[in-house]
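First, one chain by itself: the form predicted alone, in structure tokens.
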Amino acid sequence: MDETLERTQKDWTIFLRLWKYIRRYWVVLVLSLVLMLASALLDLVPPLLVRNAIDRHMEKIHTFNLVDGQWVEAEDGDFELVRRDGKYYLTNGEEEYEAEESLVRSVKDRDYRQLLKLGFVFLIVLLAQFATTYGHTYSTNYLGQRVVYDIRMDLYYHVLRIPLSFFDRTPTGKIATRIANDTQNLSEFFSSVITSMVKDVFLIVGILYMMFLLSTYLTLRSFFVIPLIVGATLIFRTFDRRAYRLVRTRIATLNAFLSEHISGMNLIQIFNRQTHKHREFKGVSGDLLKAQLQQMIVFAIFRPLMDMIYHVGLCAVIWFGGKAILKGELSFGVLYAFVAYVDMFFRPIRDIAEKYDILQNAFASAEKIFNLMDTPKEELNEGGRETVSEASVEFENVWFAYENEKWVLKDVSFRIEEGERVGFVGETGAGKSSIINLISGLYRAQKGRVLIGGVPLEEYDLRALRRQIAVVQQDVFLFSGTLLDNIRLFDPSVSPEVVKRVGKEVRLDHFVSKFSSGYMSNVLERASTLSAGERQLVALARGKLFGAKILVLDEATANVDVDTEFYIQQALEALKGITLIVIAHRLATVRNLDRIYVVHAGRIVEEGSHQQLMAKKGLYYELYRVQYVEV
């Protein structure tokens, strides 16, 4: 709740971080500007032209002099053409002439030429208002999608960038929601907001000036709407942006709960959890449920007060307007036309009022977007040394902690030299894993020092570390696609047939011949095809194609059938000159090892050859006993 009822960036704050990646597109936005624009002006001149059809070609008032016996019209003649019982007359109110039928079709041909220039004129405009609206729509959608493409790569390259400790604490539902929906959401900012906003401002300035050209009378007269529109406005804008913002963290919990669950489905349909994670997703997802139910009660509220405040403003025109034509103030054209600003002028208002909900939820999911980036990244000091000469391990009085100083790993010292086998072993729990995640730098410890090849781990570019260590994982994550790809890791500039002569020499080879289509056999999402000892075996290729010096074996065996760990071992006898660190509960796979380390509640207690362990009667000893017991 904190992290979603707290304003972490201000609305300007977010505008000027956006800005940033428009004004890389500043040309097309110009020019989407000044199609709006034009589209805007454009939109003023319909009630004009139909104003200036009734008042002067549809109820204006003829007027003629006799002039030399012959009836001349003029702007202020003294008789005026009316019609009564069907029939035509001059009249000045004293005198009464029958108009003749060829003045009176001359008269209204005229006004029939006028009607249809008029017309021609409203179908002009209403082709440019076509072009220059698709204009701006297409010009400030590609803008949109154009920045929102630059923000979500910026994103994903920064998720790329975020220390391994910030996933261990973030769930990887809520980060992909902030890659994928609320990019989106800023799309449709873009596409909708953008498209239609700054067209309304533009449009209300415009509505405004013809309104006060029409009648000031009129405009000062439904000003007082003008109040109630703005505080109405800001209200919403609060309880709107605190809704959206409860709106995007629910849908990141909710997609973190699906993440989670489907990839642990098999654990629920084994142990019959299928109601109970049921029942779990109903609270998750209610709890969606009323945030989106909040958020709509606010807009379902706002949008008929701005619509009853336009009608109390039409109201109140219509009133005024029907006064100042009854007392001949006011023409039927001019009340006509402010008519129809009044409902041009709160169309954008509406507009704007709905556009804003969109606006609130952008800026609600850029706020979690802009925080995310703001998320720091990994130092891996680039520019820093890059080879490592000598394929060695040292820890110096290391001391390691997830958290605060709930120690991990305490005091621990030891040194691998280059080519040597050495295995870590232990309790779960005891450290193993950690002194790995040091060793690769994907943590830093709090005290002492890691060397690689007698160098501080600081000071080498932890990309280029990286590529000359290996590590293969209980669990090896492959890839979709195929299983040449997941070797070469989607590098084209390695050759399939690299490819085959380095699985041929890890034994990878043995398990590929067993697919139709070999190395081009697809790899299904979480490689639920492979054993786990065909994906570590997989992931040993990696090692040996990129050129690791050093290798690590995370419990690789742990989970292997006796067959799979035979062709592990002999893909391990066949990568010779490289370090090897073996990290096991099965003893089995590090009794022949040069050197083990016997890790318990992070401090290392033990250290010897298997035979030497054994002998001491120690820790490795009861622990091999426990297992040779058990079996």
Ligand SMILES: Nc1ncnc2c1ncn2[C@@H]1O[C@H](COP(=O)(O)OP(=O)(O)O)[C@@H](O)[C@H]1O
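Whichever C-alpha set is largest while still superposing within 1.5 Å between the two forms counts as the rigid core. Owing to the predicted nature of the structure, the values given are computational and were not obtained by experimental measurement. Positions refer to the first chain, counted from 1. What changes on going to the form predicted in complex with the ligand:
Relative to the superposed rigid core, Phe477 undergoes a CA displacement smaller than 2 Å between the two forms. Core-superposed comparison between the two forms: CA of Leu35 displaced by 2 Å or more. With the core superposed, Gly602 shows a C-alpha displacement below 2 Å between the two forms.
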Given for the second form:
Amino acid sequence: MDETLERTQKDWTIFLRLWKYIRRYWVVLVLSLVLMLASALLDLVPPLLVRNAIDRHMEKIHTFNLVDGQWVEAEDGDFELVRRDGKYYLTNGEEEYEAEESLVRSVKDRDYRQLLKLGFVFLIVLLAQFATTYGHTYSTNYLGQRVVYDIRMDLYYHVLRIPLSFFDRTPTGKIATRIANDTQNLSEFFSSVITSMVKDVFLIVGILYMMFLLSTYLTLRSFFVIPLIVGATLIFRTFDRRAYRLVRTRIATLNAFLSEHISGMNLIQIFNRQTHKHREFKGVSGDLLKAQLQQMIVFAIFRPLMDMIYHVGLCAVIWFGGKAILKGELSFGVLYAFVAYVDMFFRPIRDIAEKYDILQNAFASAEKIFNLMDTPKEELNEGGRETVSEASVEFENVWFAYENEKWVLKDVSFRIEEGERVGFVGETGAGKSSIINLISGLYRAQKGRVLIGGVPLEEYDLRALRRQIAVVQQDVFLFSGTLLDNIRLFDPSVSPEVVKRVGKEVRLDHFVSKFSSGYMSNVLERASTLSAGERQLVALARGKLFGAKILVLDEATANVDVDTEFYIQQALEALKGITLIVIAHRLATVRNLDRIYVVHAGRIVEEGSHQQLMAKKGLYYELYRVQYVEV
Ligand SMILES: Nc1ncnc2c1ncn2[C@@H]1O[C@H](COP(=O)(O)OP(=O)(O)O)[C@@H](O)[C@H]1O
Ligand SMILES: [Mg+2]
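Now that you have shown the form predicted alone, what about the form predicted in complex with the ligand?
Every chain and every other molecule in the complex is listed next, the one we just looked at coming first.
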């Protein structure tokens, strides 16, 4: 499983493709951006409120003028109201009067009221913060999950249409990873990156702006921490990227190890490899542990380092700010707000640095997803010929290879008439199944022609053609669901009555009557509840139900006991009229058929009835003799 983060496509090409999905939800996108902006702006408000509370209502110096023997409050009055030893005085430096209690109270009451008002505004800001944060988190995640859902659906839709040859080359696990994990990574991109990163950028800009607005003097003097932050972040990025990649690769190795060994569990247990495998797993698992600890070290250094830089910055702010306050050039409230903003400033920066990996990872996943989406689809030739007018099969000098020039079928020619029953025999690997793969159009011959009903296969609508050719394999795959659904392939338009009728025709009802819930019984994915023979009858019923005109049994009876084979033979008898192609290892299965082809190393070397072939004393005779002696 390739879990590398290396990419061939540019970030923006990937982003453009993602954008096509995002664009559909542009209303949500705009909404979430607006809410994000609002939420960032609201985050900037509390320090300002506190600053106002301090400067305007706690630290405010009230001044008065003495007009006609009355104290009148004024902006730049001559007398200051000061407090000393629990008493209030009005003083202008030379004269000093004790302030009347009513005067003090009226002034202080006003400050209390203003503070209360500010507290109320604070509360409203908090509520608005809550609402906007909820709003943008929800809307961004809604957007992200919708996009990921759409991509997942498109991807699976596409995978369903990729030619089978692709699946020969690509391990199942890898495709499953694309659809499940890679889309998950992409969803993290939305839930943890976009949601916070965009807001982080808004915040950083906003905080810098507020800092300049409050005090250019302090801002400029604390700017020296910026190169420190950038430096620390860059160093962190390099080390973290390395550690992160190592973790990803090791997780992938672990997954690959597990999926391989769990599917091979029977072998491990039969050959008593448990201890050995356990030791092997210790290596893989230990590697992951090491990589993860390494990554933790990087984080464990980065976070306190950033904290340190933050505190250095804070010291600078307090030093320069304190001096300015002592000189009377700065108010205490501004210093407070400044400290609060410096504190706020570090959070989004750390956030962005730490989430950069997730972003990279998401883009790597997106690229892999899009690459899978770009694998060419199977040419189904939709709109082509739909019906097979005559169920005959003909090969004309067919040459075929799965990989170039490694010929699996060499110059194969034969003709099977409608309603004929023929057999193909030969050693394993001779090319029998490949012939079937060509008949059902799963692969294309490189040379020669395959004709169904006298018409070249290329002219058919492949989906329509496949409905008319039923292939029963040795290992019939059943989906999890009921027996009924497995026969009608989850097509609800087929009524249970029809299924039961067909089941009777192919002798399936004999087995089904043994199950307590009949056709409604559940079969498990691995179908251990049904024997190989029963599953083949299910496949026969499927073929019959969907109106197959050509029936192919590929080694269907190889694993089946004699009793079940008898039922299958009976079922085949009941399907008279259908063109029947039987591939068999056991020669007894084919001896009564109209004609038998002997396949050897990709060529048809003999053909004829059982008697003719026996009389010929060729390869068939040899095969028969070996089996006869063996039995
Ligand atoms: N999907 C595939 N990709 C590559 N080679 C294949 C594939 N399927 C079968 N082959 C090869 O083609 C040859 C014929 O295989 P097959 O037709 O399955 O033989 P048979 O069914 O007679 O046992 C074998 O050498 C086999 O290894
Ligand atoms: Mg085969």
